[in-house]
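The chain below stands alone and is given in structure tokens; this is the form predicted alone.
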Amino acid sequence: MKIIVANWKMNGTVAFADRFIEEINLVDSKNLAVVCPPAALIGRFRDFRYKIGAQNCFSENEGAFTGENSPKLLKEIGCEYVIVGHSERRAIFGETDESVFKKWKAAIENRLTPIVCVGEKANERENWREILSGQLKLFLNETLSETIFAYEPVWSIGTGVIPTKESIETVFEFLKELLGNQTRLLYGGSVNSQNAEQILNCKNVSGLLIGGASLKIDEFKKIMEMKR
């Protein structure tokens, strides 16, 4: 069974949701499949037969944090799974390693499993094992039993390019002895149903983190149906 998460990202009306559901409630998938829809319309997934998460989360479970998502308020409304640490909002609100951490800590504590992500920039594809290190080096002395990590290079993201199945298989052996053994681990950036198959095919890939391709059902149905 594989891993297979949706982020929307700010797309989608209550309108698509509602077909999305409809439709992808009649896919019977072995895997385990997350839909990740912008948190306006996590209340319209009431009835769908997969699992939802959310796009991101506070530190806090409550306060005067204007705009922010409680993990709290989260996992009452039905989330199982959140991301955090997304590469968008670290280069564009200016999330840090302690912040995503805190963020983690705080799903944690909400019993929401974390889908955390990491990935280098296109000026640091050189550099990748350090970025990834110093990404992650909080982490590294916690229980990671129920945390999932995501293997996202900035550089792939909707550009349609993704690295080399040669390529990934040594990132994901790095993050394996990095991490340990278990965990379990993702890869995200320019996922579509004609490179899925042959990313999971991939050793040491739990699943795949989908953006565009998750707007499109039946693309969506495509990835959820594979059998690896």
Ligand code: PEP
Given for the second form:
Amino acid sequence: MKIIVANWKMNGTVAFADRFIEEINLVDSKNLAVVCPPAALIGRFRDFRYKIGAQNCFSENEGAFTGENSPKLLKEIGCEYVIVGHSERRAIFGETDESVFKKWKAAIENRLTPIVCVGEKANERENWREILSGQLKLFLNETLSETIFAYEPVWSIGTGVIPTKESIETVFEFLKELLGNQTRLLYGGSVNSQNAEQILNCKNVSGLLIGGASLKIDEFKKIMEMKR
Ligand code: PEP
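Shown: the form predicted alone; wanted: the form predicted in complex with ligand PEP:
Below is the entire complex, every chain and molecule, led by the chain shown above.
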């Protein structure tokens, strides 16, 4: 069984969500599918057959934090997963390794499974070991059995460019050594139904985090249905 996570980012409408739910509910997949729609659409997923996640949460459960999403409330409305530290949140919203770590902690305390994103930018490709170690430093003394990590090279997100099988396996071996053998690791960056199988076959890859292709229902179905 593989973990297949859909990150819709700030896309989708009520009508699209309803159609997606109707069609995906007909898919009989042995994989663990997690759909992360925009927070405003989560309520539409009440009768969804698979799992729901949020794309972000705040590090506090309540208080004067206008516009933020409480991990406690996300849990209450049916989320079981939450993405934290996506590269777009780091780049556009100024999230740091410290703020990502606080969100991870809040997610764990609320029994949400955090999906922590890490990855190097295009100009950091040669130093990926240092970049990933830096992004993960705060996690190294923690219990990580309930955490999923997603390796998403920033240069691969939305670009159609994916790393070779060899480089995915090199990075994932490094991450397993750093984070422990029990940790589940996803790959994210330009995954589609053409390349998904090849990536899922890479050693130590437990699943995929999918952006653009998760908004194409037929594409997402094909990936969900891949036999493991
Ligand atoms: C993402 O945003 O996490 C992502 C992997 O996007 P895409 O699949 O579109 O590259």
